[in-house]
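For reference, the chain that follows is the form predicted on its own, supplied as C-alpha cells.
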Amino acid sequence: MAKPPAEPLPQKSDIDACRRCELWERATQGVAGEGSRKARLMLVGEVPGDDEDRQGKPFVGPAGKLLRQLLGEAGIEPADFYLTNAVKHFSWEPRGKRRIHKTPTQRQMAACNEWLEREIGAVRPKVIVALGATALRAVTGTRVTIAAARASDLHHSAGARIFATYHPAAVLRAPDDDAKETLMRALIDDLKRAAALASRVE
C-alpha cells in the first residue's frame, strides 16, 4: 500500500505569525527547522538562541557551528539531516546588555509542540535526535532522563527512533579542555550512531 503523502513544512511566516505563547513578544522573529526534506536524521534542540532569533535560522550561533562541525567529523552529510528546535522562538532574559538564554517553560514547550509535530510529519525521519533534556522532553512528551533514554528503546509516535545526547552548548560550558574533548568525542561518536540506526531502520 502506498505511503500517505508527507504532511507540508511549517513555513517561517506562520511561526512569525504564532501567538500560542508569550515568546514572541520579545524575540525578533521565529526560527523554523532547516534541512533535506528527505532527512533520515531530525535533530532537534531546545530553542533558538541570540544568533538564531537575529538571523532567523536555527543553529548559527557559537553551539549550531559547533554541531555542524561535529556531523562533518561523523560522516554526516547536509543531505542527511534536518536541524530544528522544540521552541521556535527565542527564550531570554536580560544580563546587562546581553540576551541571556532561558529555558523555556513547559507551557511554551507545549504551546510550539504542533510545529515540531508537523515538521516531524513533514520530513518523516528515520531516527530523531533530542539534544539535551528539554529536547528530549518535547520529543517524548514526558520527562525522562538522558540516561534513562539511552537505555530504553524509545519511539515516536510516528514511528521515527528516539535517540538522546548532549547539546553542544554543554561543549562550550565545558569547564577545561580535558572535558571539553571528552564531551565532543561522545557527540560524535553518537552522531554516528544514530546515523548507523537510520540508515538501518526501513
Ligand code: URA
Given for the second form:
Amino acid sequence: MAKPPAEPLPQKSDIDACRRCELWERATQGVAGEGSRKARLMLVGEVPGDDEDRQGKPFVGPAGKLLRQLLGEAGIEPADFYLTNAVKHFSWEPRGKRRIHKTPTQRQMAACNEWLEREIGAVRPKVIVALGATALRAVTGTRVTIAAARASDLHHSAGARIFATYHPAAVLRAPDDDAKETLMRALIDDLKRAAALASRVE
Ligand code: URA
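I would like to compare: after the form predicted on its own, may I see the structure of the form predicted in complex with the ligand?
Zooming out: every chain and molecule, the one shown earlier first.
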C-alpha cells in the first residue's frame, strides 16, 4: 500500500508564534527541530538550553556539541538524522545573573506535544531516540522509565520504533572521568544500535 503523504514540517515562525503555554514569555525565541526530512532516525531531547534559546537552534550548547560529536563517533552523518526537543521554548529559573535550566512541567510538555507530533508526521522516522526521561515521556505519552523502555519493544502510534537512552547532559554531569567515559561509550553504542535498526526496518 502506498504511504500517505507526509505532513508539512512546522516552521520556526510557527513555533515562535506558539502561545499554547507561557514559556514563550521568558524565552528569546522558539527553537524548531532541524535536520533531514528524509531521516530515518529522529533524536528527541528535552528542551532548548541557554545557548539554543539565544541562537534559535537545537543542540548548539555544551550538551548539543557533545551529542553531535558522539553521533560522528557512531558514524552517523548529519543527513541521517533529524534533531528536535520535546519542548520548544527555553524553560529556566534565575540563579544570580544566570538562567538555569528548569525541567518543563507536565502541562507545558502536553501543550508542546502537538509540535513534536507534527514533526514525527512530517519526517516519518523509522526510529525515534528519546534522549532522557523527559523526552521518553513526551514520545510515549506515559511515565515509562528508561530501563523499562529498553527492556520492551515500544512503538510510537505513527509506527516508529522508540529507543531510549541517556541525555548527553548526563555525561557532562558525570562525577569523574571514568564515569564520563563509561556513559559516553554507552551513548555511542546506543546511537549505533538505533542507526542500525533504522537502516534495516521497512
Ligand atoms: N538539551 C536538550 O535537551 N536540547 C537542546 O536543544 C539542548 C540541550
